[in-house]
Structure formats: C-alpha cells, structure tokens
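The data below hold one chain only, encoded as structure tokens and taken in the form predicted on its own.
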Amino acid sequence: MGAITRGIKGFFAKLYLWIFCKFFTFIIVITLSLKRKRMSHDNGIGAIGRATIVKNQKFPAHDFFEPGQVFDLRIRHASATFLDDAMNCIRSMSIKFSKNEFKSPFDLEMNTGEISLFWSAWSFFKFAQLRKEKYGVEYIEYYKKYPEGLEGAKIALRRNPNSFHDLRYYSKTPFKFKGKDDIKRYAKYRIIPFDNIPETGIVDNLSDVDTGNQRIFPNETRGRNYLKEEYETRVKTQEVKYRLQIQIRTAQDDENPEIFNNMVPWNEEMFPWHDLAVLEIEKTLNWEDSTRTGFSLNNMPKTLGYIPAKSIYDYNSLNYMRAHSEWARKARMFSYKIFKFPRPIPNDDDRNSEDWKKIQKNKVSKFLRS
C-alpha cells in the first residue's frame, strides 16, 4: 500500500511540475515574448566560427564527441536584464554546433558564475516574483528571503569587463552523460577562454545592499553598448578562442540528491575539469540575425540531455522548465513577423534601462530622491 501511494503522490508531483512549466511559458509569452522580448538576456551578440572535439580526450568516449570533430559554431554573449552593458549585470555564453538560427544537435546555455541565485523550477518562481526592479535597482527582498540567492549573485554579477571573451561561464545544473561503454553517469560543462587570461569584472567584497543596486557609477564613461562593440572589434582584428570543458562524475545507486544542487559546486580535486573542445569564434553577426538566434536544452543528444525531474522543488527542474520553454521562443519569432523587427539598442537613452522605450529623466530623478 505504501508503494502506491508513493507512486500515486509522485505521479502528481510530476504532473504539477508539467502544469507550472506550461503555465509559467505561457506568462513569458502574453507578457514578454509578444513585445518582442526574451525572458530576460535581450542585450547580447551573436557570432559564427567552428568548434573542434579534442583529440586527446581525459573523459569518457562518447559517440557524439569523436576526437578532431569539426563542427559549426554559432554562439551568442549577452548581459542579463539590463540594456546598458556597463551595468552591474550577469553575462552569459549560449553556443550551438550549427550555424543556424536555431536547429542545432547540440545546445548549451551559460551564464557567469559557478553557482546560481535559484535552484529548482519553484525557486526561479519566487526570483522571478519578487524581481521588483525599479530602474536598475532589484532582488532586494528576494536577497533578504533567500540569503543562498544572495550569494549566487555576489558570485555570478560581473561590473565593466573588459571583453566577454574575458569570462568564465558555467552550465552549473548538470546533464546526462551516456558514453560508449552505456554506464551512467553526469555533466557539467564551462567555457573559459583558450589563454586562461584573467577573469575581469569580478566585484570584491560587494555589500548586501550593493548586490541589489546594479545601476551604472556616477560618470560613468563607457557607452551603453561598449561590450558589444568591444568584441565586434576583437573579432575583426585579433584571434577569438574558448575552452569548452566538461566534468564528469559517475552516477551512483544511493545517489545524494545534492549533487543536482547547481548551488553546490563539484569538487575539482575530484572532478577535474576536462578539455572537451576548442571553439574559434569567426565572425560577428549583425543585431538581427543575433536578436534571432535562439537556443533549447531539447537540442543535445538523449545521451547528453537534461536529467529528468520529479517536482517543482527537485535540483533537476530547472533545466526540465528550461527545456518546456520553446513556446515562449516561437512566439517571440512570430511577434518579429507581425510587429516591427526590434530596433539596435540606442547609445542615447537613458541609462540603467531594461526597455526598449526611452525612460524619462523626471520618474529617475524622483526614485532616487525618495
């Protein structure tokens, strides 16, 4: 009797988690994707190049990644919410091996920072609610609900790096991994770049109250769009390379649920960070074909794809409602077919800007005042 109803409560538990993906993209899409906005990394760059597997592999074989396999590459970088990329802001790496718009075998999303500010569908729920931004400033009672949050942020924001191709980004939540010899086991992977030059960007010591305030400094003199054009021009003028690396960890019959924990890094003593391939960036692509790229969790292999999850509050729900979003995709390619394609963002507006709609000075004014 007790296996039933265990069954009976987990049968519910997944459907719940199915209803609260389907629910929470059709919200993205009345409120974001039909403006023409992603949910929330619409200031970015696209780019084209190849992507070779390494030869001299440290990791388990695996069909998908055969040694010297060249692949396209198309990649974007992004600075997540805000438009103006001298904001306080985490940036992020998506790479697909093609160089279509969307149709790709193999997709990943990355974002600075080892660790997250949420951790399960539910968690991201409550982010997402208790977001209340006003003109660069947010998160503050979601910092104060969940100090774990807090600290995901004063981990993952980066304030004026140099470049994007600067950073480190990680894909934190792991995946399945399913090689040659059919043994389970589990992923994560990161993208560094190919000289392991330093990380710029990283904020030392940022108070509690600073996290939330990811508004420009006063004077400041980088442009709105300096990331953007930084690496247009490193692309044109110098060599472009990553490191995409993977870790692996073999998957247990006792299997302690806080290795799913994107919160909780794996030890690198133990789980050493493997060379998987060498990404050569060719070419940038105009703000168009950038804005239209797009990419999905559903675009990897089964054997490489994301980890099945059980409920709401379950590590692995995460990259689970990632991948129940494509909706909230084509609806945003549908709102560039019937409405005006999105225009550049502007080097005038004003700053500390998450709209495309240029805020006015007075309603800035009075917020900082009070």
Contents of the next structure:
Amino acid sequence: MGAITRGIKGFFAKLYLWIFCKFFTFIIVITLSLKRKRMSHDNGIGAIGRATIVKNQKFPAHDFFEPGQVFDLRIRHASATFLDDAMNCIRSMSIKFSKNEFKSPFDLEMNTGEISLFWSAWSFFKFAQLRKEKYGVEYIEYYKKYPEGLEGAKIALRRNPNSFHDLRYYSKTPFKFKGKDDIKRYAKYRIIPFDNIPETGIVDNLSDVDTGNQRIFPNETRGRNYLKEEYETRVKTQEVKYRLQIQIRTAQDDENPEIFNNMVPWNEEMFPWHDLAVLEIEKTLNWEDSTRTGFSLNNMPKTLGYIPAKSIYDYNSLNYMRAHSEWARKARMFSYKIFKFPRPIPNDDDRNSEDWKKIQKNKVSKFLRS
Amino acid sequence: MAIYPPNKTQKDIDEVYKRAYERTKIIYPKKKTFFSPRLRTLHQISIDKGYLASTLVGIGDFCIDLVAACIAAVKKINRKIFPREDVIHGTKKDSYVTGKITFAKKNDLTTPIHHMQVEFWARTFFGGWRKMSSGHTDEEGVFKLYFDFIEAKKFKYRRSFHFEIHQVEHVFFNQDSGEPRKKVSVFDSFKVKKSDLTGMGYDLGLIQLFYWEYRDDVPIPRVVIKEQNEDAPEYYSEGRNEAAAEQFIPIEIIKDKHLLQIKRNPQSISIESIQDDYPTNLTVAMEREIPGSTRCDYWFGRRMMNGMSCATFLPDEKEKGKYWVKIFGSCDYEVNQEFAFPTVYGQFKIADNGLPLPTKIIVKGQTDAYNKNPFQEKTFTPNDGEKWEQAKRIMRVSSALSSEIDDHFAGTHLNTEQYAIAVRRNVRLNPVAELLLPHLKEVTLINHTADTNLIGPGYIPRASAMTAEGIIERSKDALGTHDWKNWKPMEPISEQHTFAIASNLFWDVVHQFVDYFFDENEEDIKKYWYEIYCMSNDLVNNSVPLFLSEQDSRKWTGEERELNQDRIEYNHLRACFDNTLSRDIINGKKKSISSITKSKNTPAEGDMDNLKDMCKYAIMVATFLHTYVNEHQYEDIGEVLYCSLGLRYGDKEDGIFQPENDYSIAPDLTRATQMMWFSNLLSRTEYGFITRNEEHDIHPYFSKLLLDKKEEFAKLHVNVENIESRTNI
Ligand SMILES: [Fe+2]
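Same protein, different condition: the form predicted on its own was shown, now please give the form predicted in complex with the partner chain.
What follows is the whole complex; the chain from before opens it.
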C-alpha cells in the first residue's frame, strides 16, 4: 500500500515538475525570447577553437573522452544580466565540442563561483520572482530572505575582472557519468585558465546590504563593452588556453541528496579535480555569430547527461529545467528572423543598464515602418 | 499618658493584643461563584472611581465577562481538539528558518535577545498543529531552526506556517520531586508562506521585540507596560485575580457608599462612622477593650520596633543604652502646603522587658501653616503631657509615610522590580530562572497599578504632603541605598526585637534553600553563565545612583549638611548598605547595585557566591521583607486617628500639635475612607504564599524549610502561613 501511495505521489511530483518547466519556458518565450532576448546572458562574446582530450587521464575511462581526441570548439563568455561589463556581475563560459551555432555532441554551461544563487527549480522561480531590479540594484528582497542565495551571490559576482580568461567557471549541479566500466558515477565540471593565473574580479567583504547593488563604481573609466573588447584583443594577440576539469564520485544506493546540491561543493580532497581537456581559442566571433550561439544540456551523450529530477524541489530539477527550456532558444532564433538581428551594445553613457529594448528600439521601429 | 494606661500592665495589653489579633486577622475566603461581583484584574481598582456603584457598569461587566468566558471556552475546546503535541514531524534536517531577535526600544535595538525559545509549526488542512522544529536563539539572538523540507512541502499542510517566539510565563514545581515545569506562552508569532520555503535557508530577518523594555520616563528601573490587561510583559495568574476580587469587593462597596454619602449628605457621615463601617483593625479592637492601650508609650515603642515601621535603632553616642530612631520627613522633596511631613528623631531606651520606651522626641521642620523654616526644632519628653502624646502621633504619622514610600514602595516593590526585569530580560535556560521567577513574578504589574493608584494621581499625593514628583524623586533616592552585596538582616538589639530575630530566622531559611538549589543545579548554572553576565549588566547599568550622590555636597548649607549626613548614615545602616564597596561608575554616576560578574562565559572566582547572594537577597526582599511591611499596614495604619499618612496643618498657630479629637488636622472624610480602603486593600488581598503554595509554584523544599520553623516564627508573632511568595500587592 505504501509503495503504491509513494508511486502515485512520485508520479504527480514529476508531472508537476514537467508542467512547471513547460510553463516556465512558455513565460520565457512570451516575455523574452520573442523579444530577441536570452533569459539572462545577452551580454557576451563567442569564440571558436579546439578542445583536446588529455591523454594521461586520471578519471575513469569514458567512451566519449577518448585520450588525445580533438574536438572542434565553440564557446561563449557572457556577463549576466546587465548590458554593462563594468558592473558587478556573474560571468559565464559555455562550451560546445563543435563549431556549429547549436548542434553539438557535448555542451556545458558554466558560471563563476563555486556555488550558485539558487538550488532547485522552485528556488529559481523565487529568485526570478524577487529580482525587482531597479537602476542596477536587484535581488534585495531575495537576498534578505534566502541566506544561501546571498552567500552564492557574494561568491559568484565578479567586478571588473581583467579578462574573461582569468576567471574560474563551474557547472555546479552534477551530471551523470557512466564510463566504460558501466559503473554509475556523478561528475562536476569546471574551467580554469591553462596557466592557472590568479583569478581577478573577486569582491572581498561585500556587505549583506550592498550585494544587490551591482552598479558601476563612481567615476568608472571602463566602458560598457570593455571585457568583450579585451577578450577580442587577447585572442588576437596572445595564446588563450583553458583547462576543462572534472570531479567524479561514485553513486551510492543510500545517497544523501545533498551531493546534488549546487550550493555544496564536493570536498576536493576526497574528489579532486582532474584535467579532462585543453581548450584553445583561435578566434573570436562577431556580435551576430556570438549572439546566434546557443547551448543545451540536451547536447550531451546519454552517459553524461543531466540527472533525472523527482520534483521541483529536487536539486537536480535545475538541470532538468535547463534541458526543458529548448523552446526558448528556438523562439529566440525565430524572433531574429522576424524582427531582424538585435543590435550590439553601444559604447555609450547608458550605464548600469539592462535596457535591451532601448538598444533595439531604432531597429524595431524601422522594421515596423518598413 | 504613662507607659501603660491607668491601672493596666504590660500583661493586660499583651492579652488584649492576642485577643484583638485573633479577632481581626484576615481570613482568606473560599472561591466565589460565577454570579458574584467580580474584578477582572487588580488593575481596575481606583481610589475614587465607584467601580461597583453603577448598575450600568454592572451589566456591562457581566456582558464582558460572558463574552470573555465564551472566548475562553472556545479556546479551551480548540486546544482540546487541536492539541500541540511536542513531536517533531519529519525526519531530516535539511532546511532551516533563521533570523535574529533583538529588543525593540530605541537605545536597545542592538541588544540581542539570547536563549529565547523559538518554534516552527505547520497546520494541517483539518486544523491540526504539527511541530516542525524548535530551538533557542544563540548569544547573538540568532536562531536557526532545522526542519524536514520535503515533509513541510507536503500537500496536507496549509499555505502558512507559524514561527513562534515563546516565553516562560510561570514556573511550577512537582511537589514530590521538586522537578520544575515551565508554563510557556507564545509571546509573538509570524506567518511564513509555505511557498517561500525553497529548501536551504529562509531568513525571517531582524525581529525586534518590545520585550521587557526599560522605561525612559522615570529615573528608576521600571518596565514598560503599555496596557496591563492586553499588552503587558506578564499577566497575573487567574488565582491572583480571583483572590483579589474576593477580598476587594466588600471593601470597594464600603468606599463607594462613603463617597456617595459625602457627595449627597455629608452630615450623615463622620470619621467614626467611616471607621466603624470597615472591618475592625487591631488598634480599634484593642482600644475598645482597653482605651489607651495603643496610645501608651509601651505600645508606641513596641510598634516602632516590631510594627510596620520596624525602625532601625541607632545607638546614641552620647547616652549609653539609648538609641535613636530617625524618620526623615519631606527634606528637600516636592511637597504640598496642606499636609505636614516633619522629620522626627525619637530617642528610646530598652526597658527591662526588652522593648523600647520613648524618652525624647525631636520634631524638625514645618509643623504649622505659618512658620515654614525647615530646620526649626521642637523637643518633647514624656513629661510634656498632652504635647508628648501629640508628638508621638506626629512621629507615628511621619514614620508611616516614610515607611510606605521608602521601605514598602521603594525598598520592596521597586527594589524587586529591578531584579524581575533583569532576570526576565536575560535568564531563560539557566536554572536561576526557576529559582527566582516564582518570587519575582507579578511585581511589575502591581507597581504599574501603584503608579496611578498610589502615586500620580493616586492616594499618597492626596492624603499626604508628598507630591507625585516628590514621591518619584524620593523613591529613586531611597532605591540608591539598596544592594544585594554584603547585605544581611537587621541585628536584633534585644530578645524582644522580634522583627529582627524573625528576619534572621527567615534569612537562614533562604540560605538553606538557595544553597540547596545551587548544589542541585550547579552545572547548568555555570553552563548558562552568559545569561547571568547579561543579567548583571542590565541590573547594574539600570540601577539608580548611590543615595544623594547626584547632589553637589559643596553647595549644602551647614544645616543641610548635617541633615543629609544623618540621612546617609542612617539609611545606609537601615538598608545594610556597604558603602565601602567599589561600585561601577557609568556615565559619571556611581551605581547602587554591585556587579555579580564581569566574566562572560564562566564564573570567575567569587562569582558563584555573588550570584547566590543576589538570589538570596532578591527572594528575601520579595517575600519576607515585603510581607512584613505590607501586612502590618492593616494593623498600624488601619485606624484613621491613630495613624494616617499625613496630618493637615489646619489654621491653628501650633499646627499639627492638636489632640486626636481635633479633626481639622486629621484627614478629611474622603481621604479617611480612601485611607481605610487603601490599607484594607493592600493587606487583605494578599495572594500567593510560600507554605500554602496555592499554585504549586514554590519549590517544595522552601515550603518545607519554612513550615519546619512554624513554631519558632509564631513565638515572634510571625505566621509563616502568611508570608507571601512574591510581591504582588
Ligand atoms: Fe505591597
């Protein structure tokens, strides 16, 4: 009897998660994608190069990660959510083992900070609900209510880093890893600079009340696009290399769900980071190609994909939700065709802004007039 | 009158005293019925409001009572149907609610409320209460209540959860084992939306509680009470209100009748008829049997020593074997020009029977409406005939008023309140809470009532020389002579000094009890030492400055200096105040109360003894010392002409030096009935006794220790059954 009840309850929890994710994606499509916007990471720059799987592997062998194998690589660095590089933002690096805009055998989406600002689909919903952004200040209410969210922000925000290249990017929520030995394992990924130079942009002693203030410093001399411009120059003038690393743990029957919690890093002594691949960047992409670039957690081999989630409160529901937001990307691509391509971010004095509409206004009006 | 009334001996008076005492002692009646007149709380009383006189008020009260009874019944049924079981639902501890609790008053906002009990509850759709988590705030006032997130998210729970802050309302003891049981009530609660719970933490932020806040409007450590019946930091127990009503209603009816008579037909009422209407008190009963038995020198000395005044006998440096009793009158406090309040020094010798006999009375200060020189002196001896009798009355009256303000109100009521506030604000997990709360409860409530009924615009400013401002200032000064450190009871000066002997006997009992309690609970007392540290800080920081230390003594005139030095010397002796101790100076003011500890986490050497001594002192003041002065009011200020709180100057040249039958100096009719109402109210409505232990709130060992000494106390004219466990009237 108990098993039947549990089964029914489990079914409804999953059904609710599915409906929740679909509905959330629908809202994103309506409110953002059709306005040619991503959910958060509009302000970015793409690049291409190659990824070479390391030969001397210290992690369990996997069919996909054959030693020495070279993949095409397309990446995108971005600052969330504002359209101003000089603000205190989360920075991201997404990669795909392909030069295509979207199609790829392996994608990863990563952000700065070892922990995140939310930990489940439901938590992400509250995060979105309580953003209440105004003039570059946001999440005040969210940070007040959710101490881990505040802590995550303090750890993940990067103000005025020297380069996208300097930073450390984490996948946070774990993925499946079923290697050649067919043993069930979990994996987390991160990217660090190849030469492991110190990270810049870390803000020390950020006060609780000021974490939500992401505005540029007074008298800021860095422009709205300084980080993208720096990256462009860097790729042109010097070698830009990263290490993709992996952390592996074996699955247990009596797993503590906390191991899936993206707010709880795995102990590095017990689960050390191992080099997985070397990423070499050859050239940056222009605004249009960068903007077209899209990533998906569905772009992964089955043995490396996201871990199924049981409910909207499950820590794995975050990746589940990401994987189920494919329609948002498709709608965005569709909107590019309908409304023409969005304009790049100008180097003007509209600081602390996330006003995408304002940037696109001229174009849109022109389109409507034509 | 001589030492005894004509043809009477000490034996005659002692026998009449015994008979009168038995006849007039207060009997505590049984429970009332639903239809008897009632008093919802003690705070409803008023010296001039005809509380029971109006039919409309009666009907209104009945309706309110009915509604209150219905609400109480519904609540009771609700509690029965939806009990709050102490079972945590859920197994995991993977999510939490957090926050920080501080006090709320300005200047107190940054003070955390530590070790406060907090609980997190859910309700099912059918109304059942389900406990999700419970715990306490830490030293910084921060709480973190872990609960099972998935359990909380279950469909069966309603959309709102309840975060509750609990406080200990009363402490009870198992009368066999002595095990304490705390009755906890919800002090404040906050709803938490179920949808806001996302796993991990949920922060309720800063919760500012208006909790046992110190008042800013008086220079005395007092607690803020916004509304006594609905928004007070504590409430009377039900039994206390009922007991007050039982004794109070008949007295109230008499007063109301008198006030009506005075208003409508003043000729129909006199001081004698007022006196006759109230229950017969000790002195009236004695006078009926032997006229003069309470006016003779023997009785005067005996009551000065062992009555309500329980005076301090200061050895006369010049005349060996003689003592001085000093009653300080209006001094430089604000007074009105209707009543006299002279300073009176009485010289006594100890007679062969061990009791003091007055040998000289010096009346200092204004005694008539014309000569306002505060330093004029008049000396009387037993050879002065009628004037000697008048001087004795004047000393009785000054002593009664001084005793009422300095000893009763400041020395016990206000003194106890400052310990009650410090304990309530800080001591929760430390067993000292269980030791002290039963003795410190309700004092803040009765003091709040006293603010209006006794002080402004209450009885004392109307029936004596002191104004409301004067009383507050005088009380503040008086409080500056009270400290727990090195305190001990009054030394007996003869075997008939029953007050002092009984005080010492009771002090021994308190010692035995507190020592026993500390032995039993030493580990936890040390474990939660932080609470003691904070309590000590609150106690010291909020205590009044040392007696007269705020005055610039360089500006005193010669006469003022002489008087003030006398006051300091006598009052320090009276309160057993060790002026040699080094005390904390805060904001330039030397504080009267000594610190218990300066050590935050564990007691330093001597600190445990300090804490013990403080506990003993607080219990002594709240119980024996208060009871003594409180219950003797009925005997010593229960007859208008024998001793009131003030004599009017009148218009005669020799002012208050008039015989008792000159009513122009006695209180007028209104104040006479108010005085009788007042002394009856305070003495008759006592409730909460150590040995009767009506509510099982007294540690059985304390009751037992006291009962074991019943015979010894009885020989000292103290009935242990009548010693109150707390100052609540
Ligand atoms: Fe009292």
